[in-house]
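Take a look at this one chain, the form predicted on its own, written out in structure tokens.
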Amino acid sequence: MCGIFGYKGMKNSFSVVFNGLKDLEYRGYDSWGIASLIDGEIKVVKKTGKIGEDFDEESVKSSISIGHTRWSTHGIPSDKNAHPHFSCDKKIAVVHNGIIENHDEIRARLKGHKFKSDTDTEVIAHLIEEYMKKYDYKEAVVKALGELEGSFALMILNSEREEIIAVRRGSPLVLGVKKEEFFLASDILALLRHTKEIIFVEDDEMVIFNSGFKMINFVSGEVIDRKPEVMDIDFNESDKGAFSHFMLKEIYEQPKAIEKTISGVNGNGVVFQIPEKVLSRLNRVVIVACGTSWHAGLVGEYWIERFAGIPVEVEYASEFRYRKPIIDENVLLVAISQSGETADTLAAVKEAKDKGAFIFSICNVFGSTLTRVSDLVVYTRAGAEIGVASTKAFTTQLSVLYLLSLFFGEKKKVLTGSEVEKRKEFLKKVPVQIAEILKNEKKVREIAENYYLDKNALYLGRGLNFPIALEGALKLKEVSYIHAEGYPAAEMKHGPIALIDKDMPVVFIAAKDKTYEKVMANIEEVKSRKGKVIALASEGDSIVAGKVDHVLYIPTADHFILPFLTVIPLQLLAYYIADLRGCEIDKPRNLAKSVTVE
């Protein structure tokens, strides 16, 4: 969860990499460090904190530098603890994404080292530096990979050579390749405003640079020639523009990110082309996600299970292969990811794969570890998301979804082809619908005012709109820090009914659908306990502002649709709740963007 950048060329390297790990800041932002090559010399700077406050970044000179943002896993925040970590002669520096699962036995085992930090890191340096004892130094190197268990994408630099040695076993690591400049990065993002050109490095797989790059197999020793790829992606997508913070533009960013979804698998006749035999021995989907994707997955089991008639299990991918789940080639197995780096995901496909299960991927990433391991990709297109709070990735996640369950629906003669069209057309209004809502901004704001300094909050939804409260829920806890729960509203009485009393706001998505009166219900509940009561609710209903604190209104739409537009207010709600706290809302805390580790 950490990122890594390295660089070798004729521009000041340091510089080049202190910004490109402002690029990666979003994957961990506790501590930051580089490690530069000075006249034989590693010249090494390592801060706690953002990256760049009160350093000057073309006060160190040289052409080859390795950095690295901290996301803590070993040791608290510290200097100490910062990378790049060290050998005891400080002739070899190592940068690291990732854990190493064994380093307590491999510290243990280096008797006469000194060790300077607390982290799981800091032993690679170790073992290579004891290897070199009776190994020349790139051997030395491949030895002490065999030893670590775990995963790791790392970048090494030796203080007697002019190179980088890179590699990677279960952790991202991008090479992007200009003219007489290469550079490394845990995330393509980092590369773009430098090259498009990009070679994505393999598990097992090492790159090596000094005046050119090679790569090769570490395990096998097998030369790999592969040749770059040319990325179309524009890096200003990850520019805030005239926004205050990432999140507010990419909440505004939907109806356009949801416009393009449509358009890249409606325009692609290829999108959904299962082959026929998966299709026709088909009798399951298991839908394998984590955090704002699971909820995603959710609102996808029921269009599946609705238009389809195919039984659905969505599971949290890190509790997944811990049961031994019973997969088998029937089984079509949907993993969604933003990034498509999530090592929980990426370990339930193995498993699924393994099994005999056909994967299909909804991921936003082009490239990334996931789409390269799965049979079936459909992407995103939602641009570059750098808030970490996902926002616009969910509701393209939700377009995908919608129309792979309409795929289904067709294709298992539960809809004709006509019904097929009529709700492809209602997603075809969403954006639109969008933008309407976000015009009630201020609305939303307003609202926010009056709970802000609140400590808990509940939310909930029945059908469809459940997960869509346990998403309002994750979304306040990420960027507020305030206390949340999700939970189907008929569920309040079996426990959370208990915490209601006047100091309780509770949110209630109250849209027009079949489930309307037994949410009426359940807010009348609420309201003869002092509850605060904030409501979700079809545009021109008059009877639910009545019986309610506030009210925030959605364009009428079919009750299949609902999840697109209700998540909108409650993206914004906790938004400006997180504004007006004064908290840090592109990058919480203890958050990463890409959970690349278990």
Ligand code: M6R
Contents of the next structure:
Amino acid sequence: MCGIFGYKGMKNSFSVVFNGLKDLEYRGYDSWGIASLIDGEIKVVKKTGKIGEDFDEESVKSSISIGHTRWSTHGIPSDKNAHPHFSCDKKIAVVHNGIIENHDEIRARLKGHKFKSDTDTEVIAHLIEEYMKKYDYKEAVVKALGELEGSFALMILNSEREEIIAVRRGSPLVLGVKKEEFFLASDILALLRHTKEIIFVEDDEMVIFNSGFKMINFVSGEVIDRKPEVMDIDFNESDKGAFSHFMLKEIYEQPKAIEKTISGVNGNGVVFQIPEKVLSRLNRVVIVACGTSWHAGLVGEYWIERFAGIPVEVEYASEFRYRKPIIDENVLLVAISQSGETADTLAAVKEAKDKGAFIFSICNVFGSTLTRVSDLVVYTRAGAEIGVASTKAFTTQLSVLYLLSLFFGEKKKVLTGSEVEKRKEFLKKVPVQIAEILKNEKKVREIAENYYLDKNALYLGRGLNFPIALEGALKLKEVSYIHAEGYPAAEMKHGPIALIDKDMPVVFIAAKDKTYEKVMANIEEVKSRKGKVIALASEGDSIVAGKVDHVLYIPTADHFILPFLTVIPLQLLAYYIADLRGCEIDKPRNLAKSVTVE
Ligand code: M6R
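Mind giving me the form predicted together with the ligand, seeing as the form predicted on its own was just shown?
First the chain shown before, then all remaining chains and molecules of the complex.
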């Protein structure tokens, strides 16, 4: 994980990097640091905690700086472990995103070097220093890189040179150019406030910028002549507006985000651009994703199998490539990711691509790594999602998956054209239905007041609402730190029922669908063991109200549309419980918005 930012130019580089790191904070926020070259010496600022807390960005003046915002992998969050890391002589400073897997081995070999941190990164600075005993600086960097195993995007500063060397293998790195100014960052969003002229650095490439910039392949030595692409994306400074947190704002943005996503898909017909030859041989869909995006994939599985009769497997991206998956060119691999930078998802995509699958990705971030390695991308139009807990990304991912399943349904002649149109109309009503649910916010807050001191919670749902139970539990865990589990409602009797007592709140998704009667029986089972029940029920269902402790109603809707609606009260419930507990909702402890290490 972690975000890195570098700058050389006529502005105060410290201040540019400091603000660049704030744009990258979603990648990690347990500590930060900046190294700046001033009169032949590298000055460093390192702090534990979020960027900028109690720090004057103008207190350091320099024209060349590299910086880092950290999500700890090796070593606790502390000033000592914050990047940049240095060689013994303090002449080499390094910031790093990724993991050096053979750091212990290198550290053991570098006899005589004094290490100051517990990080994997520090070995890089010492290794370069070691090679500089025999080779010139650039050769020493290349030699050191040749020894590193794992993934990295690195920026290196040498106190004797007015230049930054940056390299990439496996972790993202983007270069922004502007007249006499050079910017490097972990993603384009952090560059857009400065320039739209962007060069994507690829694996094994090195960028050197001093008075100009030069790119080479550091393995082959080949010079790379890549012109900047002009990115037609606006930099949108996100603010919370009247909302107290981004998470709440983003929950409320869902109706608009879904509308935009639907019209984006329908408007330019991207879903329909899967080549005929891919469609004609397609015999299986494999969905890979992590976290909330994986939950969206589980809902997609139901829809695709039901509407199109195509077998679907949904895989945790992190598990996918470690079990030799059976993939060939007859597979359509759907990768779902809000950020497009999740390392596990990217690794799964690479595995599937190498085996010949067509890569169809659903992504929210334009220009992200996933979008550049895919054969076809459909963008969710959720806008920047800042809250670490994913909300609007989820419902926009569902929108694309729903349309994709209808598209397959028609192609495979399982659905007629008029059935597809009817189902699209159901989807078009979703934004209004979500807006209706959001009007019940007060009721959700009242329920939260009854449960915010609890230590555990169970979320139960069946069929299409089982993934929503998982998502509700994940939301609660992430933002409130309450232990929560999601289960298929019918599985409760196979084990989790042992947990039920008067202190166990159980959230049931009991909307009217084919599983309704069975779910009602599960509610009785919990109530007869004194469990507390919060039920999500279809508007007008008075029976459920008589059986449970609290009810939250959702508008009646076609069974297949329910996941869009049932997830909304669960997002709100997690939000209000976390708020009452005084949690740091937008940046929960230990998490980062984008998980860029495997
Ligand atoms: O950017 P991605 O969609 O690939 O991220 C996947 C997960 O890391 C993400 O959904 C995570 O689980 C969220 N924090 C959930 O709210």
